[in-house]
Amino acid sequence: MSLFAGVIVNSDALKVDKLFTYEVPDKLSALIEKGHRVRVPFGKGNKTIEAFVMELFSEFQGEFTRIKAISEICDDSPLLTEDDFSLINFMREKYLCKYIEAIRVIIPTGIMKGNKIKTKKVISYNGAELYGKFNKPNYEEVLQLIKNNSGIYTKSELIEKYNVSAYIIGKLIENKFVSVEDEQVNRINTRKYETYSSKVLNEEQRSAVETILNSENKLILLKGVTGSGKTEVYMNLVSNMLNEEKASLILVPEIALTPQMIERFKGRFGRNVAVFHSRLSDGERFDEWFRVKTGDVKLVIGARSAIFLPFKDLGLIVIDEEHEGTYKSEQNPKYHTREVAEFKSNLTGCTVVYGSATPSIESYYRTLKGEMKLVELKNRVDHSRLPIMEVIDMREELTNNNKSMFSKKLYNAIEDRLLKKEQIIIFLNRRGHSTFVSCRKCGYVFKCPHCDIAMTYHTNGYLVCHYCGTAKKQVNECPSCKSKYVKYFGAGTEKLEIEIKRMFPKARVLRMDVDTTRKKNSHEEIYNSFKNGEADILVGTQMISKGLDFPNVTLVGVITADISLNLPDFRSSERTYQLITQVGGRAGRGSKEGYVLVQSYNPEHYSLSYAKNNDYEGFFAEEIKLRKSMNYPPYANIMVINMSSKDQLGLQKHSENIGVNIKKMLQYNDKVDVMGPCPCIISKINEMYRWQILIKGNFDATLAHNIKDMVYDLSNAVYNEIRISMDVNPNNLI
């Protein structure tokens, strides 16, 4: 009986985003399964390319004479499961992506590059004694050595480590006293961690664990103030899952948080915990993926991409700091981890716990509607108090002729904590030295030659574009008027670090931002150094604003709270509240009282007032009124169509044409507004001009797909010249 396969080819071309039918040769028909990766001849030249089997069927409707056959099966077992097919279809529907884009996030890149289990040829003892076969003491010594290290070392490793004779090993192999076997090489972290003992839960924590385990609603929002012991709740939930032989996934928003989570979970549950994030090599990611697929590990700690790991019997997903924007992908498919986790819960019945001291507006709103179960931890563990927070008006500092980065109160507080040998965190959510460089004579601003954005000055003497990465040596002469009046404006973490070292020369200072954490394991090195008391002050961006637990930190200073407040985005107030509350929550987590000083030029803003009083409910009530009046999420959806091209005029004409057609399509829909087309806030990045259309209102996936199809249909003729990207409910509108 003939067998046919519907496959998706591994190509980014929009025109091939559909199933192609291939015949399965008789020699492969007994081996092939749905989900297998195969190679097929494709296109006019019949070039052999990779593809994925999405369907198998015995009847073919079409011209049989034109059908091609699958060339080979790439792997022993299928890479995609039935649940994966459901997830692929969900993402394609929800995030307007292609089949292959959804497949690629499920399968590690290492597999596509040919990564497999790494093995080495080790020498193993076969159980036989010499019995006078070789009447020489050297043979006895070598055999005893191999017996003691059976299956550990290769022949060359034995020779190098123990200086034994290659000839003797060869003779022992030849006479079958020892053998050469394949042993898997683990490219994983096998480091042993200090035991992290189980703690006695307080009443709130016990109640939270019991409520989560017994809730009929599988979607839980765990809202706990900073330092309330949410991690201990997670650990107790994991223990329950392990007792039931179910797997657990703990997600963190930043790689910077994984060292602490790994330290605690491996300290509690042993080394057999998988870790999965983007800083691992392809080989390491493959090994961890394979361990999850085979069921060798039941607990994974990871960043966003770990949500796609092939778990068996998944019982729990924890999304720690669920409000963080990093849980939303900026690349296709533009998925949100919360939504994928919820889909997996519907698919497998697993419990999903969203944890945060400052939940996203959307999540908290869903608890009020009854879609999610709200569980609260209102107090810090061990009866420690929340830090005292004070907002400092920097306008008054200027009036008093203080032009430094530090208010008088913050300066005095830093000095006091240094004398007491207590640690300090200073937060500034902008990296680099100076945010822009300008000529004071003519007003010329040093902009990126490829982007419509000012370049940032770094202390290595270079101006750097934080969008395209262009770097050029800073000059002290204005290119426009040739004057020498070139001045550096604004401040980033580099300048902040320099100022702290100047003002407090005896202080030991560490900095954590993108520039200091490029190297592998750099997050862990900085984290451990500060944790071990090797530094007095930690300077950083939002990497240090959540999750980290340093008992000796008693002071947190926020240099400029207005940076996030003044972003042109409807979520700017929410992000400001979350950032200030989270970074402030790093203070006073031990036995000593914490103190937070927030510097602002807009101290009356409601997000700062509510953060000062740790009043989430008050902030939510204020914010949700604005969202409703402006018809923003959670009351409506936003769809953004971004178009970019090197041809500025052609892009504008095409954007206007698409805008006209969308407005025509929606002219009788009074629940949807169309804004634009217009240039993006940053109108050029990396030589590509950028325009956007924003669609806001109550629309469903069907309407979004209709708009997507129309946009691509209208763009067929210019597809190679104009890039098109669509996103529903994006992180930002920049």
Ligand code: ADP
Given for the second form:
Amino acid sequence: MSLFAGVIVNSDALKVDKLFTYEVPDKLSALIEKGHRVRVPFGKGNKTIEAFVMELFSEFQGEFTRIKAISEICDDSPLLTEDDFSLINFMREKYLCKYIEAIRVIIPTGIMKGNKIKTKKVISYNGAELYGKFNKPNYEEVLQLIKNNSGIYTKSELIEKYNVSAYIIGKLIENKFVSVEDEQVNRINTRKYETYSSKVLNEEQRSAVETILNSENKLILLKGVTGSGKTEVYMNLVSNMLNEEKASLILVPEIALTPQMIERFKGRFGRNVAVFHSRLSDGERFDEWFRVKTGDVKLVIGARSAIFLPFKDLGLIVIDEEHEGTYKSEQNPKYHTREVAEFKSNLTGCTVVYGSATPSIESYYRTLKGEMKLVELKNRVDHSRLPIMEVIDMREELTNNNKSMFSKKLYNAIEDRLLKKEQIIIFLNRRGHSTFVSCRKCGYVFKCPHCDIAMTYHTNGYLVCHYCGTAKKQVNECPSCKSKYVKYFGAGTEKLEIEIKRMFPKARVLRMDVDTTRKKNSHEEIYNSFKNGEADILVGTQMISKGLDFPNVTLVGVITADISLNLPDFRSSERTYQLITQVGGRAGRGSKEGYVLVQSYNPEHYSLSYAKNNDYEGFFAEEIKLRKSMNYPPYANIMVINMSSKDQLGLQKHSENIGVNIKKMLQYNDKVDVMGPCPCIISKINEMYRWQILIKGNFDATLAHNIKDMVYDLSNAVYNEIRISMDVNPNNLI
Ligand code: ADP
Ligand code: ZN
Ligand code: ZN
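Given the form predicted alone above, what does the protein look like in the form predicted in complex with adenosine-5'-diphosphate (ADP)?
Up next: the whole complex, starting with the chain shown before.
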């Protein structure tokens, strides 16, 4: 009986996003399974390429003569499981992606490339005694040595360490007194961590753990104020899982920015913690992946891609700081980690804990509808008080002729903390020195030659484009009118650092932003140095808003809250509320009271006033009203079709054509609005012009797919010139 396979080929071309049928040759038919990675001849030249077996069947209706056969099977066991197939379908449906894109996040290239277990040839004792001509003291001595270290050292290690004769070892091996075996070597480094001892949970934490473990609803929103000890709750849940031999996954927004989380988990659970993130080498990734697959490791801390690890018996997923934007992927499939976790929970019954001090509007809304269970930690551990927050009107400072970056109040507070030898964090969510350079005489703005964006001046003497990275040496003459009135506007963290050093010359200052943390480990170095009290002031971008717990920080200053408030995005208020609360939460974590000063030109804004009173519910009530009246998520969906091309005119024509067709398709549908086509807010990045169409309203997956199919059909002819990208409920609309 012949056997056939439906496969997905590993190729990016649009046309191949479907199953291709291949015959399974007799020699492979006993071995092949659904989920296997194989190689198949493909295309006109019959070059063999990689493919994945999605189905196996014995009845074949089509034209038999043209069918090709599978060339080989790549791995011993299938890479994709039954659950993976459900996940692939879920992602295709929800994120409008191709089969191969879904497969690639589940089995990343790194896993395939690193797909070899590194082994070393260790020497083991066989149990046999020496006999005949080998029964001599010098042989006995070496055998005894191997007996005592059986399975530990390689031949060369034995020679090096114990200075024994290579000849004798060779003879022992040859005559089977000892044997050579492969031992798996783990490529993950085994740095030691300081022990982080178990704490006795307070009443709130204990009750939270109990509620979570006993909850019928497996989706839990753990809303706990900053410093309420959420991590301790996570650890307790993990221990419970380990007792039941179940695995746990702890997701963090960005591994590099959360050294404390890793420190604590490693310090508590030791070597059995795997850390999974994008900076691992292919080999390291594979080793961790393999340890998870075999069930060897039952606790993983990872960034969003770890959600796809092949856990054996998963009991718990924690998504810490669930409101963070990094949980949404910007590449196909544009999955949201929150949603994939929920899908996994439906599949396996595992508990998902979404943790945050400032939950996303979407998640909190779901608790009100009963789709998620709300569990709260309302107090800081040991009832230390939340910091006191004050919003400072910077317009008044201007009226009082204060043109510096610091209000009088913030200046005085810094001086006071320096005197008391307490630490200070100053937050400014913009890097570089000046964000805008222009000519005062003719108005010329120094823009990136490749992007529609002003360049940022950096103190190294370069103007840098933060979108494409182009750097140009700074000039003091206007390229347009040749005047010398080139002026620098808009401050970033570099300027802030300089200003602080000028105004407080005795203070020791550290800066943490993208520019100071490019080198491996530099983030950790800055973090450790501040933790050890080697600096008084830490200046930084949103990098410093997450997960840092420094007991000696008593003052947090926010230079301007307006940057995030003024973003052209429906989430700007939510972002501002979250950012201010998170940075502010770094203050007063020890025994001393914390103080937060937020400077703004828009101090009456509701995100600031509710953040000031730490009133999340108040903020939510206000924000959800707006979302409803404007028909934004969670009340409606937004689908964005982004089109980009080097050919400005061709792009415009194509966008307009797609726009006309979408409007025609939706003309009798009064539940959705189509906006655009129009140029994006940033109309060019890296020589690519950008246009978009926005579809907003109540639409389901079927409609989204129909739109997608139509857009792709219309774009087939220009596939090489115009890049198309679609996203449902994207992170930002820029
Ligand atoms: P969150 O993540 O909610 O902001 P953390 O988990 O960082 O808070 O906890 C804040 C601090 O309180 C940490 O230093 C932690 O070690 C400590 N802590 C947490 N729970 C307890 C407890 N039950 N007893 C004593 N200290 C605790
Ligand atoms: Zn000029
Ligand atoms: Zn650029």
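In this text, all values refer to a predicted model and were calculated from it rather than measured experimentally. Positions refer to the first chain, counted from 1. Definition used throughout: the rigid core is the maximal C-alpha set that superposes within 1.5 Å between two forms.
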query: Residue shift check between these two forms, rigid core fit, residue 162 Cα at least 2 Å; finding: yes
